[in-house]
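In the form predicted alone, a lone chain appears below as structure tokens.
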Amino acid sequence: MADDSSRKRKVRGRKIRSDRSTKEGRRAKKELARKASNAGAKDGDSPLADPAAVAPEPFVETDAVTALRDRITGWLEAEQPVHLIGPTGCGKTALALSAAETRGRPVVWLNGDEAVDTAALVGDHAGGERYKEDDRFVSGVSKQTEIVRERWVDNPLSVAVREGATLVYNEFSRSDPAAHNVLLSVFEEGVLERPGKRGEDRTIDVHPEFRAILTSNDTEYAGVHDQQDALLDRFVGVHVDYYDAETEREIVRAHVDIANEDVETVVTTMRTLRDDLEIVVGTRAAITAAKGLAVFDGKRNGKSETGEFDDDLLTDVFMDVLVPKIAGDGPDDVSTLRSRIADSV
């Protein structure tokens, strides 16, 4: 008879292949609404997607998650743009673009930079476009006019109220606020105005269908701006901070196969670290640190005997992930950022 550690371990094989197996079908509808999206995309370069293409995977959804994203899509529902805001690797691009796909409608997605002004968000001239026309009124007499007209592009903001569809606008805070003047007529008279855009269609009417979530650092990260109150104040503020320890086990376990007492030991250490340093310190950095040691384990039989990771093994793991953060403090930053490391482990 086998003895019990046996039984586990064939177990945990037949869940990891059933988890492979659920993964792949997830992965496989995915691909096949990105082509549904690129293939009606081909002639306008249009950038609405399938709310199925957009969906995150893998993503997990515990109570607490459920709950956040539950959140979300009420105030959607009560017509109201969602802004998320907190730190860095706490997962609200995967928040909002799941709330995104509950919805059911296209998705429209924009990411924040210095670089996004106004004609990035509602649409620019883009060349022009030159024909003829044929005036063969009078009988034979022909007449050729030569026509030069500006062409117009809208760009993701146009499309989205047009269409009425979810605009997910991730580090929003990163763009100039000057930018998102725009955005005060859209949410406030249900008006889009586009300019440098001539004639009638200077402006759009939003779709009754059209909502915002958008994705925001906590303000004292570099690169990020204080935009306007006229603006924030049309907002639903919804704070995202890291997720409880459970939670953050089954994200790291969705992500990376490897032992549940090594996804333990990988969380616990992470969520120490996030108490005892200055940086930050988020999930992605955990759900990086297991897929690390689960090729590093291996090639360093970094276990001991009782089955756990070396200690440092842990260290080099984590100090690999982390050090990043502190790129060009100096070495001497570099030295206590180990040994801070290495107390903790």
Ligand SMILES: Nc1ncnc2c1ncn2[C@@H]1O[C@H](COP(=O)(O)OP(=O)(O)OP(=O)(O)O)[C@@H](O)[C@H]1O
Second form
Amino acid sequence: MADDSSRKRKVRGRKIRSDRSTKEGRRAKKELARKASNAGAKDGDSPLADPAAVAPEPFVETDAVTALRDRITGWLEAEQPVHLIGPTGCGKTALALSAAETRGRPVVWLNGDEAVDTAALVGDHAGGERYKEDDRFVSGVSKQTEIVRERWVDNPLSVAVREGATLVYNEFSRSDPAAHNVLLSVFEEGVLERPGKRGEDRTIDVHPEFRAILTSNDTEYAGVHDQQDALLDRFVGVHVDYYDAETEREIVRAHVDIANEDVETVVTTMRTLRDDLEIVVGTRAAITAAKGLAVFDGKRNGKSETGEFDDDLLTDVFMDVLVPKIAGDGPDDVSTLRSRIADSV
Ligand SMILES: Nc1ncnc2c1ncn2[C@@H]1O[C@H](COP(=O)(O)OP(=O)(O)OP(=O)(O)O)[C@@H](O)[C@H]1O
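Next up, the form predicted together with the named molecule in place of the form predicted alone?
In what comes next, the whole complex appears, and the chain from above leads the way.
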């Protein structure tokens, strides 16, 4: 049964009403993750991040979560790149980062988007370095020669394969498939080619500890870009779906400090809406709704005499959380969404 799979739960990290030092620690970790994603030719920062620094926080480990993470780390141990496929907000990124942390190798983070091309993955020339050489080949006569040396800066994929890092490539299917040609020889022959780089070190031998975890949203995976079959053939795919109800309650509880019965209400409502509506209602929606309700609860608003949230407040909160998903669809759709949420709460 779904709830059985979530026993023996563990939670690392704090809820949103945490003290300042915890928040600062988390901020420092986010900064590292940001550095990992922005590194490369732009600012020269290393894209390598400490595995502990990118660990998701808070992170709930129910049996369901641990089983999935073990599948991912198991495949990595079997030297297979892993592709996590699943709906928006179901927990793919959290799982990928937790698996990367478990390996204990440095982590390189990459975000897929249209702008990612081969150079963004492997590196590029970053302008020339000029320096002068003073030749005194005849006593008393000096000749100055200006030399321009091209400077090459590696981008995250090159650094990851050389250092044996765990590459976490988030939403990889958003990138242009042509950019991923370089991945074929990485997975097949253990060699990364750096097109554009001249000289003997044009290729890098892939470090034996290099591993890759890729994530894709299932609708985008089908719809945005068709990645080449030859590449997809080299991954194993782990399908990630929404967790069981108890795991989702644990996740909401870990993120937001509200009473257990309120967590129950939020998760039950969210799961009903997930079944009833055509839009994607991920775990993130429940966390966001609970964060809103934590504030309204603090103001003693919207609580009935029995202490439960009243239906109007729940409808308002879920409406605010979900309406961005239909933004632009017109007023009729907005009012239809409202009445369908009101029917479900
Ligand atoms: N095991 C977990 N413990 C704690 N929080 C979790 C866990 N799994 C998911 N979450 C939380 O649920 C939300 C959605 O998770 P996440 O961002 O990993 O989903 P995703 O599938 O990568 O989403 P997207 O497709 O939008 O990128 C986040 O707020 C995340 O912190």
